[in-house]
Amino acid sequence: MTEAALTSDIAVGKGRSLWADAWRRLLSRKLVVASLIVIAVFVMVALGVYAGLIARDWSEPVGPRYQRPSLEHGFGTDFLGRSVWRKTLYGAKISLTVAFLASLISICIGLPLGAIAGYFKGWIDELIVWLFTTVNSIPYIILILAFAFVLQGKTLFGYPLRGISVVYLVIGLTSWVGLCRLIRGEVLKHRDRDYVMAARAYGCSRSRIILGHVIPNVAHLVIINFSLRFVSFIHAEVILSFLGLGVKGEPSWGVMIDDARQELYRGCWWQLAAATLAIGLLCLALNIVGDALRDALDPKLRQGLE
């Protein structure tokens, strides 16, 4: 590289934010562009199922029992005759929507209990630790099958819960205490840094500094969290969904592999074929995307997409 190119290509990041910048460092990467477009494949999808545009007849039988993989159905049927490809279908929008709508719960009670906890620390630091530690030492898998039994057939604010409404509520319900402690450790950092004291000399208020100040200086985190996050929870939902606590009458990839388990015996293995390779697939995006963000916003680690 020549002397003028880099003095340019210094000149043109000099001004540039950090979120400009782990944007084109994100872009730089083939793999990461690649899997930017396979999620975005899926969000239109789900966007499509919808609007009405998309899988809205996945209950109809489009033919025979059993049917293999073919040119006319790409998937094959199930025991009812119904498309596996448009259940596939259908079941992005569960999966996206469950996971969305439980990540967006989980930062709205971890974040701000974090933020709390390490900001004024002393007895409300201690009383928040105390509940994120005894959440945290019950069994992931038993707290959401317990959370799941108990909304059952429950109401909230006259809503009958049932449904994909369980599912997000219980996923987001027990899933904020990762982001809690991780969002404590960097806020005891920064109560102390230079531009917060300098806010409290300024007579700023408490609940201002911590709104204003320090969560935009943490905000990286909550989305590294969330994306690295938000392929666990479509796991749960599968979870949930397979043991008979989830989703019900609509097709989600769990109630696939569920209904998978009897077409076995029969050897008619793409319905779960179709299922695992959604799951696969999305996944597999979201972790490379969520670890290229985790890189390329985090300060000790931006040097992996250099």
Partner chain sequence: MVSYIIRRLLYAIPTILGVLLITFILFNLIPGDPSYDIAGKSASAETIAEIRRELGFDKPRFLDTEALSQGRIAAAFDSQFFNHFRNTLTLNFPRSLTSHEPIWDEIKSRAPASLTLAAPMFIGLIATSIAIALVVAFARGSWVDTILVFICVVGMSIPMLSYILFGQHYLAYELGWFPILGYESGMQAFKYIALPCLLGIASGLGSYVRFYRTVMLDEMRSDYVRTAFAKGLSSPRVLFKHVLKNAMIPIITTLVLSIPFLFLGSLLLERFFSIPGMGSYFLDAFNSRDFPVINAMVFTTSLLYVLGQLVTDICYALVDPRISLR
Given for the second form:
Amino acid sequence: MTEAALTSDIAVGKGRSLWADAWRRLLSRKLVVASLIVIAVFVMVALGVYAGLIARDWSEPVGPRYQRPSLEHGFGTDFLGRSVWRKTLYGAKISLTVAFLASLISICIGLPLGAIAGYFKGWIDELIVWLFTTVNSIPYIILILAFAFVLQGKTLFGYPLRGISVVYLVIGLTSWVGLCRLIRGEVLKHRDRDYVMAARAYGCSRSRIILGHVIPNVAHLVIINFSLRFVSFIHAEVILSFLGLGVKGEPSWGVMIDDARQELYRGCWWQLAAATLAIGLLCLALNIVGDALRDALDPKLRQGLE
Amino acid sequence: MNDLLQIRGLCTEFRTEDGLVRAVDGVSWQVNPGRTLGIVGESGCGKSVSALSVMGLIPKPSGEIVGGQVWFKGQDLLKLTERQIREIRGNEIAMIFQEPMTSLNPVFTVGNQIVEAIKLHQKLRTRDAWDLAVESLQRVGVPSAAERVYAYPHQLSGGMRQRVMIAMALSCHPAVLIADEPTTALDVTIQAQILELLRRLQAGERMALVLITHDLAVIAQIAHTVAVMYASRIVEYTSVEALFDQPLHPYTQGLFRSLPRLGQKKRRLDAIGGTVPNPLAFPSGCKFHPRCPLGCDDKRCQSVEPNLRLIRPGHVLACFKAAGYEDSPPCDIPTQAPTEVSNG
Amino acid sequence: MVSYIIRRLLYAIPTILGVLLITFILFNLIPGDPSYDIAGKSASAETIAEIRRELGFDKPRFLDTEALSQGRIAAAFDSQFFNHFRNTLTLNFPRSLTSHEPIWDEIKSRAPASLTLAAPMFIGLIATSIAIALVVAFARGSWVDTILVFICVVGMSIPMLSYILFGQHYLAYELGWFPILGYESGMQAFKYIALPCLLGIASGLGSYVRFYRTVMLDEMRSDYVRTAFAKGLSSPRVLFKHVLKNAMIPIITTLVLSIPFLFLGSLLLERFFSIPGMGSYFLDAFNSRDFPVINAMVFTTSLLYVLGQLVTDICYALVDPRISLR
Ligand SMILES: Nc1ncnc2c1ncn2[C@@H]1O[C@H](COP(=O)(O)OP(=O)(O)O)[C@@H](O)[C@H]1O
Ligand SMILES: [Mg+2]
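Let me have the form predicted together with the partner chain next, following on from the form predicted alone.
Entire complex below, previous chain first.
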């Protein structure tokens, strides 16, 4: 028992210094700090919208229709005279909610499947590999749309699936393959390492080994994977909303782009610009932080310096 | 400067994320036709970096040669333009590396890679270059060379690949060959063959050879003079006879003690206590003092770094504890080395 | 070579069967009988029965146990499950619910337009990315590198829709450099696909350049590059001969990964520029809830993906002498 605790301490202790080290590296770069601030601001805006503090009256017209950006009208107004600025702020809520929940679903599927496949090997592994190879062979956008087609209007545990819930469910259900494959590979490497052997020798149960020993040692991969995956989730939400699958009755950035499509022919570019800017800025920040995280956390790259 | 290749006070630094690393700090040595200089030291002490500095192959944005000269045939290589140094590289000074497994390009045949070197430096037709490639493979003892030129590196064993590397390096008959741990990655029997090959070729061509290794046994077989490096610096530099007769630096003595002897159980290099210091945080004073059996509690060893001094003819040393060090003149390259005079 | 291809094809069988299983679950199991949806609320019993028969929903789901107990083995397998497998595998898709045309004919007639757009887009994207990545790798560590990488990251942060809207509106509508939308087959097609193609390339360039740059830089750190420099080769020579050929190995292995991007691109671009390809077919089917078409498209696209993978494996074996075709 004490020995098992000891080995787990070693494994996790190694992890802890890795995290501290990574954090220090991240904060030593100005661009990364700026990106972290940008992300924090977006998250705050989203929370503010949830709390009803920000952009609550987005649906109220604030002036005449199709007003250019100006001191008076901020980012301008749309075809109903609503404030583009408020819609943009509101879109942060949709985007981040979708990306966050989709990540959660995706991790909840990919992580255990990958860990189980890698740890048990044998037929379970083959089954899981077959599953993700199959899912992976259907082009992402087609798969997403097919899922969305099927799930729309259904109920899940008595909860009707429409609007935003379809979006994050579909994205989550279709995007776990990359993580699953990554985790499987890593667990395959880890399962024969000394600390796992030791834990096994001391009679730890399989689930305890996986949860207590293997997963903490591959957790950084989840973080790296998802900091980068987040961007594609945000983009997917935009496309789904644009195709009319996403949120209805709420302004998301995809919906704004759809609105802008009509407005462009009247020379109104600001709604498109505002949505693009918001998506671009958030994704840029996420990309920068994701890259920096990978540099800081991926031991392979750090060995590569030598 | 009558020496073929002489480097003086070479300093090379790397900018890393964690700070500035001085990988080579004021290193000087020289080598002449038909002679072999052995450079020995634990891994990470700057042997490879000093060799790469001579070749002008320091990875560019992060690494920089910040001081010193590299005199070759009367000109300072560090002052040449990139174009001029390319004329010398591979042509007059050639280099082979530690990892025969990865040092050859996996997607080209070995013949292609040798021919590339030949055609770069000699005005030859392609046919003649291929003939020359076969010939140079034969010279380094590759069996059925006429077929092997068409082989890909992965089809050859490690020893064969190292022979190919040597053939490629020697295809233009360089005046100097720098061999960076050419045998480290190979089996012991293959090691002996490669060393023998190097010695034979060197004698035949009157080539100057710089052999980098962490293995004193290799030095004993092939070198004429030896420079012992520790933590980016040379700490002892003399003829191979003098060094094996009486090593003076405690680090060198440690290296000798860690050699396996007949009838003794094999001990490893870490018979010297402690570890190689971190180049980001070298100890003050003599960099060896924390591991030194003699000087670890000496105030001077802890605070002042000893310079190389000519402690006796043909023998330079950087250690306060050696008898006669105080009275010797500063000197970074051993003069009047007895072997060099008699055999030269 | 032939046996290698056959072996790769055999590996693909479980994947194809898996796709069939997924589409069965998606389109037969989860939604159940769609006849009422399709026929509308006020449809007569006959119409519904007609639709059910047409779509095969009158058959038992997995196995006709009645027929089995009577010993009619062949009839026992005349079920939704087995018919789905058989019909899809033989590309014998049902008719579309909206146009009532056979789906496979429709796909065949639309494939050329999709290909006319996707092929130049694909080749242009890969070639441009490799070229820029080489420049960036050559200038590694300099400000050119830093700025280009930053532009790439900005480029990949902007959603594809914005590129398309911007391009269509400003380059075609305002400036009139390209037709706003439309399509004609034959040589005229190039006039129409030029802009969609450019926009597709532009929106993919950021991530591709960045990825290929990483690949090249990884290669440049290899020992054989040091050897090449030690021979006295110049940087461009090392880059174009030694690094490029080695970098082609990871680049080729990841080519198949760009297939999903191509599909997304085709989908959106065909929609915006009214190109009558498979992407717009899929989207139309999606909007009119034409599930047999969606089912057929899922299957054909994954078939294309698997084929793409096969081609990749063969190219891989051709570039890398360490892989033998046996
Ligand atoms: N490209 C590089 N970037 C940063 N540091 C380097 C690089 N190459 C070598 N070094 C540092 O220089 C020192 C000497 O390395 P090297 O000459 O390779 O040692 P060795 O004596 O084993 O050949 C090491 O401490 C290493 O950390
Ligand atoms: Mg070395």
